[in-house]
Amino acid sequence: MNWRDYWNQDTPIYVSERHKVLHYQAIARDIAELIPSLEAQVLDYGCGEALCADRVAARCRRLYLCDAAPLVRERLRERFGEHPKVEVLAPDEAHALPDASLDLVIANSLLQYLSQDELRSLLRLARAKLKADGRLVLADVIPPGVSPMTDAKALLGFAWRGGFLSRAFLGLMRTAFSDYRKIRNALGLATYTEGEMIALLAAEGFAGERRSRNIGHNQARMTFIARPA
């Protein structure tokens, strides 16, 4: 099994429905804050289930939701198929978007599952599709040395604030014996230092910098904002 196959199924990554909803609400809030105008065209690449994408769409003219997993795309179309501002895309359809047409491309909690060649391909896609003044946002990037225990502490803090702490403890125990833990141990997660990420961006034609706050609840991870150089 690879990461794409793993995400093309129901997974135990969320400890409860409340966790899932609060997670996507927070992500939608943070993405919406980065949209430059109500006329913006936005691509959320590797979007996952994007439960609250309608909140993002309310802040822009067009929102493209792109995910490699067919099951995820099917569910997105069921949820947002009638939304006038939302379009669900497979990766090859994202490549078919007009060049220099997007104001914002975001990839949140995706890079850890990509090989470096896949990451470079994503950066080239963003470079081609962004307008000259557009922005690329790479969020939830894992630095080297961040352990599963650090992620667990961040989840428990989020759960305490969100009112699902007991379910979080049970969920962490379940995850320890899940396919996610097994595939994470087998395949690993890609990690980057701040300097490595800035250099990768520069090599693909971007001027990037680390944002002071990561998107979402886990502040042990990093968000980068880049513009075409």
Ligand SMILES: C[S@@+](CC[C@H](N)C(=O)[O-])C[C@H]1O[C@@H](n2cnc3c(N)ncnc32)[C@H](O)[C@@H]1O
Given for the second form:
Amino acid sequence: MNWRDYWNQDTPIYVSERHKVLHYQAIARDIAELIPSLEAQVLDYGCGEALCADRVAARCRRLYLCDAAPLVRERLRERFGEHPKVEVLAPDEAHALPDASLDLVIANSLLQYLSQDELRSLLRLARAKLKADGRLVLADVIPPGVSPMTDAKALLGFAWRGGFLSRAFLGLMRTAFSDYRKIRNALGLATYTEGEMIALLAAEGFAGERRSRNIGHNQARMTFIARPA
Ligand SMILES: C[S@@+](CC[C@H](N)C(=O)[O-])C[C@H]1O[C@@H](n2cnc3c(N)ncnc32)[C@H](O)[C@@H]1O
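Having gone through the form predicted on its own, I am curious about the other one (the form predicted together with the ligand); can you provide its structure?
Next comes the full complex, this chain leading.
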């Protein structure tokens, strides 16, 4: 199994429904803050189930939700199929969007599952589709040396604040024996230093910088904001 196949199924990543909802609420709030205007066209690439995408859509003119997993897209269409501002896309369909049409492209918690070739292809896609004053946001990027223990501590902090601590302990034990751990051990997760990420962005025509705060709950990870150079 590869990462793409892994995400095309129900996963034990969320320890409870409450965890999943609080996660997507926080991500939607953080994405909404990055939207430059109510007229903006936004692409959330590798969006997952995006449970609170309606909150993001309320802050822009058009929201494209793109995910490689057919199961995820099916669930997105069930939830947002009738939403007037939301369109669900497969990656090929994102490539078919008009050039220079987007104000914001965001990829949150995706890069760790991409090969460097896939990442370069995503950067080229964003470079082509963004307007000259558009922004690319790459968030939840894992720096080298961050251990699963650090991720676990961040989750427990989130769970404590969100009132699902006991489920988080159980969930962490379940994850330790899950396919996720097996695939993580076999394939690894892609990690980048701040300098590597800025250099990769520059090589694909972006001027990027690290944002002080990461999107989501795990501040051991990094968010980059880049503009077409
Ligand atoms: C960890 S989830 C992140 C979901 C969401 N962005 C969030 O922050 O919760 C990663 C998502 O990326 C999708 N994905 C993985 N590889 C992809 C690719 N090459 N292109 C588009 N989506 C991809 C998976 O199907 C999965 O839904």
